[in-house]
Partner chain sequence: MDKCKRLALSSALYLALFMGAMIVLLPIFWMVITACKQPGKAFEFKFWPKPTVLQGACLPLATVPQDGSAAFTLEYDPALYPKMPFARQVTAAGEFNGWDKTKTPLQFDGQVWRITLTQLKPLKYEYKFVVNDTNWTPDRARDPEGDGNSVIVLQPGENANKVLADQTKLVGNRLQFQINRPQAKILQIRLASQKDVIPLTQDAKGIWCGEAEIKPEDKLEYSIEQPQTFSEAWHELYTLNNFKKIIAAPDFPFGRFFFNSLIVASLSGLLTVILCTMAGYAFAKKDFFLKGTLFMILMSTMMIPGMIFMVPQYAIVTNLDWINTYMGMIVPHLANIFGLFLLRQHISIIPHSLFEAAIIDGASEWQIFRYIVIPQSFPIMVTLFLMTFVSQWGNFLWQLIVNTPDSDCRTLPVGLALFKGQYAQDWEVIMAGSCFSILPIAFLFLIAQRYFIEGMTKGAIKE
Amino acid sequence: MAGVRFENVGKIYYDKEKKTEVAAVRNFDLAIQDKEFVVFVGPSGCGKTTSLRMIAGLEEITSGKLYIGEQIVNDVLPKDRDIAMVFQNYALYPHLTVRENMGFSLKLRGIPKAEIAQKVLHVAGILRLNDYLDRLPKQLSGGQCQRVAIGRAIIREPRVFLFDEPLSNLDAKMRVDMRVELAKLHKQLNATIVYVTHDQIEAMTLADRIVVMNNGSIQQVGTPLDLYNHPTNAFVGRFIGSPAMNQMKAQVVVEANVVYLVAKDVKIPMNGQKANILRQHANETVLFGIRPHDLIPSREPGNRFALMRLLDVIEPIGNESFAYFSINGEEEKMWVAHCEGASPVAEGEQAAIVVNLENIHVFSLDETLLA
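Just the chain, alone, in the form predicted alone, possible?
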């Protein structure tokens, strides 16, 4: 296996219609360690697939250097990079059986038939495909086809595995099953994996580290919990976590030496180090955010700080529920709070939304973290 390193890599396209250059990827600096599972995540058009395709050699690099292991591969042909790529549409040969699809790349390399057969059986055992080796792709389910595509990549024993949204064509249950399969597979193979998805739940459950991208740039790199608990900007706060972080503009107000975040009928006291930081921004407008898990509906807040709100909608999801309520900031909008189990307050009733003041994130209007 091998690591992958981007050094100030950029990719520029020329838009013929607009007759202008478009930067798909900008100043991309990242070191992926040998045997690490790294996920590129972000909205459509953020540059994540372009970045993956540059590793594969399917996109030319406009600027910077790209290394696989210690080799600069900017001008190395895809076939000479010793990588394997799994696509979202499986890309199986429809006229070949599972056995033939999996062994095809080895056949092209002139590997003896007996060795190919042995390797196919070994990989099929890992992916639980032994019973399907003589079937054609059209006789398989979507999940089985994806496992064949993964098996075809594994059998080559490449230095780096690349996955381009491999689960996006599967139904919800199959996506969950395949996430588990991929996590187990990474442990078995001890492989370097670079994985692209727009689904932040996939990213959170699979990655050693996540690379959050937007508008062609890296926004933050870190472990799933780092990104969830310590977003460096408001975009990462919104993108990582499901449901998304609640965010709203507010003014920093200091009254009687107490620092508040104030937005119309919302007035939240701040304390500790965050209050000390925000004191320096008195009378400024900021953007603050709080995750649904730090807003808890209750009938009685006790001595805890709470917002009194009417619950508009409650979504029960088995062992947890999400309660939606209106909040008046710069405009009418819905916020969401989290409940363990069933909500203690019914739809249409007044609830005390208890706020975990320690976990409020405050950003500047340019979305940079302040406190």
Second form
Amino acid sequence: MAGVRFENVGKIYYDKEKKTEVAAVRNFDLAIQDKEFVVFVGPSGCGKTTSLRMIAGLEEITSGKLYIGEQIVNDVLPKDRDIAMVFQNYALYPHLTVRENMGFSLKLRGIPKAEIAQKVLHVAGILRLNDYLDRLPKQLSGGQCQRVAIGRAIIREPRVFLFDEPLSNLDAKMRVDMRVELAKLHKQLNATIVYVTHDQIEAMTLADRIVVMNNGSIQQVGTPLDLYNHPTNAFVGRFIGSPAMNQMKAQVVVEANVVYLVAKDVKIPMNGQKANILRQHANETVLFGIRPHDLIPSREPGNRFALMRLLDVIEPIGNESFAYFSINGEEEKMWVAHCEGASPVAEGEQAAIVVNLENIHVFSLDETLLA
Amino acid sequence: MDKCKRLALSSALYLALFMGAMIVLLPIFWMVITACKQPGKAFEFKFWPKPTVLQGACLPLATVPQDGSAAFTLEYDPALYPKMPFARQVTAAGEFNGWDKTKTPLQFDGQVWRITLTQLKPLKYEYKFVVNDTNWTPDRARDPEGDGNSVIVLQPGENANKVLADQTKLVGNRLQFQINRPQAKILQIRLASQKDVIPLTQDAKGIWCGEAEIKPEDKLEYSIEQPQTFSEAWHELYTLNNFKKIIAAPDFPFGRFFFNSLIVASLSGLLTVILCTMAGYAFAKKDFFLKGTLFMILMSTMMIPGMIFMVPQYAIVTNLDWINTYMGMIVPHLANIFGLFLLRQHISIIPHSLFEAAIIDGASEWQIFRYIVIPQSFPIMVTLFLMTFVSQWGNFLWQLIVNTPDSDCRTLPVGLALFKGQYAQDWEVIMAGSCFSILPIAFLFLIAQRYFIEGMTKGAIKE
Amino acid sequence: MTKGMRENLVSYTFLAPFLLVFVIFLAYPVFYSAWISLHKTTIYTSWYYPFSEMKFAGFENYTSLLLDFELWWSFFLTICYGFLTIPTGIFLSLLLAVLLDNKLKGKSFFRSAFFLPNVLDLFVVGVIWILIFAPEFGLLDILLKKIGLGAESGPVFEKGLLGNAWTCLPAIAVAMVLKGAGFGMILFLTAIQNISQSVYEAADIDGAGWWHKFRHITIPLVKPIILFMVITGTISCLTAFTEVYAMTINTGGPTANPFGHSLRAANLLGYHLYRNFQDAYYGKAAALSFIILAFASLISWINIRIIQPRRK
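Could you present the same protein in the form predicted together with the partner chain, rather than the form predicted alone shown above?
Once more the chain from above appears, this time first in line as the rest of the complex follows.
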């Protein structure tokens, strides 16, 4: 087992059609610890898969250094990096049985047949694939295929496991099951895992640490809760958490020594530490965000700060409900509020939406965190 | 009513298709039928044997010479051949029953080389003259336009021969005969010089016997009435001997030619597939210097008709000393650009991740080729193999020009085209040889037509 | 070694065998052929290595070919042969494809039967056709006599179809069309079956009859196949050799007398090329190759213009 370290790694593609150079990954600095489960997450085209493939050696590194363990692997061939990879579309060899698929890499290494057979049985046991060993990939379901692909990876006992969106080809239920299974597997294998996904729930549930990427660069690295509670920029705020964070532009206004965020008829008073910081940005336009969980629709706001709004749509999930309302009368700009259990206010009625002022995130217009 | 109409329509359709198929396949049927016919029956419009009752026939028999069998004089007149006036020795070559060339050589009487062969059974014979043991010489007297192979037919035909040949015997001036036709109902024999019928008696075994006084140069006539069995009639029309003849023909190394065809076609197929798969893999999945340019060059070469390359390819093969070799026949056609595109097309749809998985699993380039590319494109490789096999099996023009007429590497069609020898005039035998060229391919097509059709349509639909 | 260099090395290793053969036997010959076409063999040329001692002749080979009536006769014959084979071939294949485009039982049998002649050895098939076309005793003559054509005795066709200057080329054309029809049929069948059934159903609803559907849906959609067949047909006509060699027993057919020249009635361009080659006029043969290539390009270009005028 070993860690992986990126030192200012960059990747530049040459786009043949447009005849320009495109930077897929920029200034990538990251140290992944041994036995850590790190998830790269971001929208498509953000460079997360490219970064993973650079670890695998499938993409050349344009600049910077990449270490696996203590070794610089920029010019090391994939087969000599001692890594294993699980692909989005499984990439099982269609003409080989499950048994042969899993044993393929060992066979290439010239390991004796008896030993291969024994290892295959062992791994098949872990992944509950014993009954399918002599089937061909086309005779398996998607989940089984993905288990075979994982088996193919773990049989090698590599230093680092790479997962490239392994669950995105599965249906919703299977995805949840496999997610749990992966989490279990990580504990069992106790291995370094780098995992790429665009699904932030997968990222939140699986990761020790999450790397949020956008436009080829790292936005924030941290534990799942860290990212949720303390996004360092507006993008991370929007990307992490479901439903997404409500965001809006507003003017910082200081009236009678109180700091307000003002956007049309919304006027939110700020207090505490955040107010002090914002005071220095008086009369500037900023971006602020509130998570749905910090907006609670109620009948009686009491002395808490609340917005009075008409609830357009209520989505009852069962144990919780989401309420949608338009802020500032703009139809397309819907905000989401959240409450436990059923909503106390019915659809189409006026509600007092209590704002948890402590958890308002304020960003500058270039999306960096202000307060 | 509607049902009736539909039934009539589909019957008409079947009929039309059936007729069409018959017409299209006509050459094959005709070839097989001709190949199975008895010698000389190629042009008879008879396909189903009809057991006939031979009746009232009055056929002339062979001229009966004094010794009781047919005779023929072979003559060779050197004066007719100004090219070889000084020939010191002339021999005849050919196939005559019981004639030993060494014991009875030709006699030269100062003008003509001559030999008279007696005791010949009435049959078809072929012969040639050999001057100084090296050159065939045509018998211009008999065959002014011919190629050296002279044919004589001694009457009567085969059938009468069966009846009479072995059983006629001259004792003094009396001709005794036994006729082994137990089924014959009425059998009459008379000599041309006599009006009376020779009385015949049938013995216990069913053999007809009789005898008559005979003068020299007399003729024997007979009439017969006898039902023929189906099997007799069948064998009168059909035989498999033509196949035996072509295989065993002394001046036509059939086995060698067939083997050559097989070697050329299968080696071409195999090597083409290997080359095209390797190159196709590079074009489909690799990125390399000048890839686009190279692709364009190959593409434009595909548009040029193959015949344009005939002269320079021949020149190169000549300069390489590859005339009359397998190399000369096989190598120039290995760069099959159509095959390259077929494979490239096919390999490029193999998911890229499969190759990456193999790279991560530690496969070397060669192992990727061996364990991913080949198994994944195997069906299309089979298609290309079969297409190359078939086209090289019939690549007549090229095989014709890289082989001199005496080459050991002639393929079967070239061998047949340059077929000179004993059976050159026998269509039945030539067709038997043709069968060996046509039927293996037809069989191959029928068992693997899926691959053929796939390959041919892929090439065209892509355009 | 960088990844790019490695990739280049690996790619060219895989390409090497193919490229080697390609360069020696396809690329180089184009230039070599041009060289040969500017030279001629002389009486001093070695019999065994004729190409090493050729004499420079300039454009003599080209001028002598182009000024010779025989070339233009061959060209004319080739055009005739093209008009005899290509339209009939397309018509016949399309007809067969339409007949087979239904849920007929035994359809695959007919498909195989029609396609089978395609894969067979052209030379041998040609020889069999000699047998069929033979005068008096050939199958064709006998069949015609059976249905009461021709005189009581003697051949229906004097000297047989292949022995008559007027019928020789059409007879070859018939044999070749019957041999090649299955190929076109498969192409058309594949194309027709690729046409979505819903297009026809829509036409049914619009009240289109069988002919309308064929004319306005099937034909336009199989037009690329027609173009393909015309172009490949043109090229195979321009290089037709084996069928002439086989069916005229390497004579080029009976003698015809156009404009007082005594020429052969089936002396197509491809065969003409072979004859020059056979007589060791290698320079002329090479020059003729280029002339044929020019004809081929010209005719293909015209075909594309006629069939797909708006294509750019």
